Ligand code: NAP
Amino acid sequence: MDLGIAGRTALVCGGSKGLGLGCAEALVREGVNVVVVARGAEALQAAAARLEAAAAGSPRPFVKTVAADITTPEGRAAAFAAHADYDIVVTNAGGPPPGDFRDWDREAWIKAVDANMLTPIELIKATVDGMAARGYGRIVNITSSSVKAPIDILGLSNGARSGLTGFVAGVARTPIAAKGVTINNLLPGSFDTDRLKGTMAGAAKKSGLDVDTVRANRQKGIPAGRFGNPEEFGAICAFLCSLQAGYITGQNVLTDGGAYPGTY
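May I have the structure of the chain above on its own, in the form predicted on its own?
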């Protein structure tokens, strides 16, 4: 299927590895220009080489990298200095650390909310009116399945991302929806990334089990019988950014291999 987005330009945050890289790769395969923002310059270089190899179409899409922290005003300024008018924005920031809520002080909460709620809101605010004026825009926020089914050791993430979810539910249904702009949340379950490894290490410490046992038990609880991979996650993201997805907005798209047991 031709997704109808060749020649568009996307900002992909946290795109040097994991789910962000999966999204960036899926987009360049569709002929989308990508500007990838991440903090690690070395990882960005490796990601850029991979994306250049994946780029498809004529003319070939460009790949730009910005080594910056997107959760800071300076990082966001650098992203918009690289390209001014984005048609697609994929928001993504490293999740807060796991732990016991009794140990989190105000600073920990503010940091979580700043990265996982306020930063996406700032990016939406900076791009949505321009998208509406041009008649096309796609914003995809990478959040977490914990928005649907909270995970006790991820309280910082549960809280901050739920705040973003509530915000998006309102703003996606404003008049921008009639101007070709959609905003959706993509909720990953267990994907084979560094983030998952860190979460399992925290669960192992809490339970007293070794990490391999925690990993095996986690997979047993997924009807698909495995963890997801960033490539398939990226394909879903690319579809939400497509011309065909123009009637999908304000939604929380759960991608968890069937782990969530609810009907709704």
Contents of the next structure:
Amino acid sequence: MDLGIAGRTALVCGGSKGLGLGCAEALVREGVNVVVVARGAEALQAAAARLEAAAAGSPRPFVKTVAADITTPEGRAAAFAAHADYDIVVTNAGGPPPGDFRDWDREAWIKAVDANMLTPIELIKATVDGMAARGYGRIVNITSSSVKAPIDILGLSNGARSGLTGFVAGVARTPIAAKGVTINNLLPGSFDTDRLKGTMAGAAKKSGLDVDTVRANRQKGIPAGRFGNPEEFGAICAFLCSLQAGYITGQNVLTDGGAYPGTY
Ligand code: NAP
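Mind pulling up the form predicted together with the ligand next to the form predicted on its own we just looked at?
Shown next: the complete complex, the earlier chain at its head.
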């Protein structure tokens, strides 16, 4: 299916690895120009080479990288210096660390809220009016299944991301909705990325089990019997950015292999 977005330009945050890279790759395959932001220059270079190889269409889409922390005003300024008028924005940054809420001080909370709530809001604020004026725009926020089914040790994530979810539910339904702009959240369950590998290694250490056993146990708890992969996540993101998805807005799209046990 032709998604009808070739020639558009996307900002993909946290796009050098994992789910962000999956989104950037799916978009560039559709002929979308991509500007990828992440902090580490080495991984960014590797991502750029992979994206250049995947770039499809004529004229070929461009791939630009910005080595910056998207959670800072300077990082966001660098992203907008690389390109001003984004048609598509994928918001994403590292998730907050796990722990016990008794140990989190105000600083820990501000950091989590800054990264997982206020940064996406700043990016939405900076782009939606221009998108509306041009008659097309797509914002996809990578959040987490923890927004629907909270995970006790991820209280910082549960809290900050729920704040973003509430904000998006409101803003997606403002008059920008009638001007071709959609805003949706994409909620990953367990996807096989560096972050998940880190979590598995931590759980193995804590339980005394080896990593393979911890991974197998975790996968047994998912109806699909496996972790997701960034390619399938990216494909959903690209669809949400498509012309065909123009009537989907303000939604929380869960992709978790059936792990969430609710009917709705
Ligand atoms: P990942 O494999 O660790 O990749 C994270 C990407 O974001 C990297 O490119 C990283 O590069 C970049 N990044 C992190 N902090 C950044 C910052 N401040 N500014 C710019 N770029 C930044 O993680 P992932 O698994 O793809 O996860 C992506 C998001 O989904 C996270 O918020 C995570 O909590 C959430 N999530 C993931 C899963 C899962 O199963 N994987 C499940 C639920 C939620 P640098 O470190 O070089 O900046």
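Just so we're clear, the structure is a prediction, and the values are computed from it rather than from any experiment. Throughout, rigid core stands for the largest set of C-alpha atoms superposing within 1.5 Å between the two forms. Numbering follows the first chain given and starts at 1.
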**Q.** Is_shifted Val214 between the two forms (CA, 2 Å cut-off, rigid core)
**A.** yes
